[in-house]
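Listed next as structure tokens is one chain, alone, in the form predicted on its own.
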Amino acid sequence: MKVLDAEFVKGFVRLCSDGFAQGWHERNGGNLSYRIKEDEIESVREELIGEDAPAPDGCQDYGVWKEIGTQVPFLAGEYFLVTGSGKYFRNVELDTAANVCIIKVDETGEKYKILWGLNKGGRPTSELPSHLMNLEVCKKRNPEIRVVYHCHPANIIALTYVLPLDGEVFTREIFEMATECPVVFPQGIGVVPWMVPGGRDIAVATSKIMAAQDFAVWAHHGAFACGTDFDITFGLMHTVEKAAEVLVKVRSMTDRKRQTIQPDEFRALNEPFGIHVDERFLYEKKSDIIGER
């Protein structure tokens, strides 16, 4: 099979381009990666360079191993399938080879090499390190979560400005915009004060949140999600910035709420839904202005 008639490439692509037509991927803004199914490389084989395919002109590169600029063990010898640095989400649906790779980690951990993809030059995302060691934790966590998705939500980096850096405060108030929130993550979010990105340290703050959660707030930049699939990914990424826009709206017209959800409304979403809202999210607060607790 070709690697862009396969459907988890397809998913990927549909991924880049409902991120960009939400207005979250400015210029080359944003990155996805996702860890491939054994079956799934096993079908597109025959178009891996240096495994069953020869490299094309001007591709030096592909084959070569290269560091990653972290070590994650528990992924070695999987295959990946990443955005491009520099590369533009808008152009992914355009020109798919031009834009992303499949990439393969090798058995210590520590490199890849590009086996499809970047066909006009390139690397991989430079997040790269953060998302490797994002998918290595939510691999441990669950082995069913294979997408790491990162965007930048103007309004969820909004809050960012006005909200407590407290991953407690930041979910309860995004919590009291939209019930479904609870539903759709009770395990909350994170939040990581302004790094620098694509390095090591960021990597890591990012990774001790995923360890337990599916979405990170990174202060001032943007926002992290992981899933077991694209649309499961992007429907979180999507149901967080949703809640913000609608908390921004509030905070535009008062400090303060009239009436919210409360602690004990919460707790009556978990039988039904089976769930379990995290009870550090549901403290009692001591006073009704936004962001407050």
Ligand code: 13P
The other form holds:
Amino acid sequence: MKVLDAEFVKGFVRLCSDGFAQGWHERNGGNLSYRIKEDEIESVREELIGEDAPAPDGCQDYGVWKEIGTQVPFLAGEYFLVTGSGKYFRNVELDTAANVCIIKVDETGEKYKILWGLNKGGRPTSELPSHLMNLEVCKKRNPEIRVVYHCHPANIIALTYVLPLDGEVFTREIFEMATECPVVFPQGIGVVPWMVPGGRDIAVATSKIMAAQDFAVWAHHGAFACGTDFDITFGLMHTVEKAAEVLVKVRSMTDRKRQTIQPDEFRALNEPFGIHVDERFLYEKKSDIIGER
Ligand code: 13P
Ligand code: ZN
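Complement to the form predicted on its own: the form predicted together with this ligand:
Full complex below, order starting with the chain above.
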């Protein structure tokens, strides 16, 4: 089968278009990765350069092992579909083969090589260390998690200027903005303080959160979500960003709430929805000022 005909590629492309339509991908902002299943990679092997096909002209980097910039030994030998660095999400649907690539991680978990895509040149996203380290910790806690998505949603970013950069407070304030939030992500969200993007340090900080939670905010930058498929991952980002939008509206009217969802009301969701809202987020508030504990 051709890569572009594979269902996992179509799902990947659709997420890119949906994310662009939401306004979360100005310019080359954001990146996406997918840990490809064994049967999926077998189905497209005829097109993998350096395995069964020759490299296109001008793509001399094809098949050359390159440093990831971190170590992901638990992902050794696996294949990934990832967006290219500097590529625009807007263009993924228009010319998929020029904007995304399939890579393979080597047996040490320290190098990757391109096997398909980026056919007009380029390299995988600069956030490859974060994507692979997140996919690694996610695979350890749930082998079904395959998608890691990074974007720049305006309301989540706006909140990082007014809420304390504390995962418990951030989660609680987001939870109060929509009853579906604790149902969709009862384990809450984490916050990474501002850090230089594109390297190992921010990847380590983010993967510490992703080891237990599906969502990490990058202060003054954007957010990362993970999930078992494209719909669930995109849906999680959409849910958090929608709640963040409500909070931005509320905070724009007032610095305090007249009424809100109370800790015992969150606890009442556990049984009917088969969830366990982490008690860390259900502290008794001493203040009605938004963002104070
Ligand atoms: P890339 O174009 O390298 O994927 O970077 C975009 C981005 O959002 C960096 O955080
Ligand atoms: Zn970014």
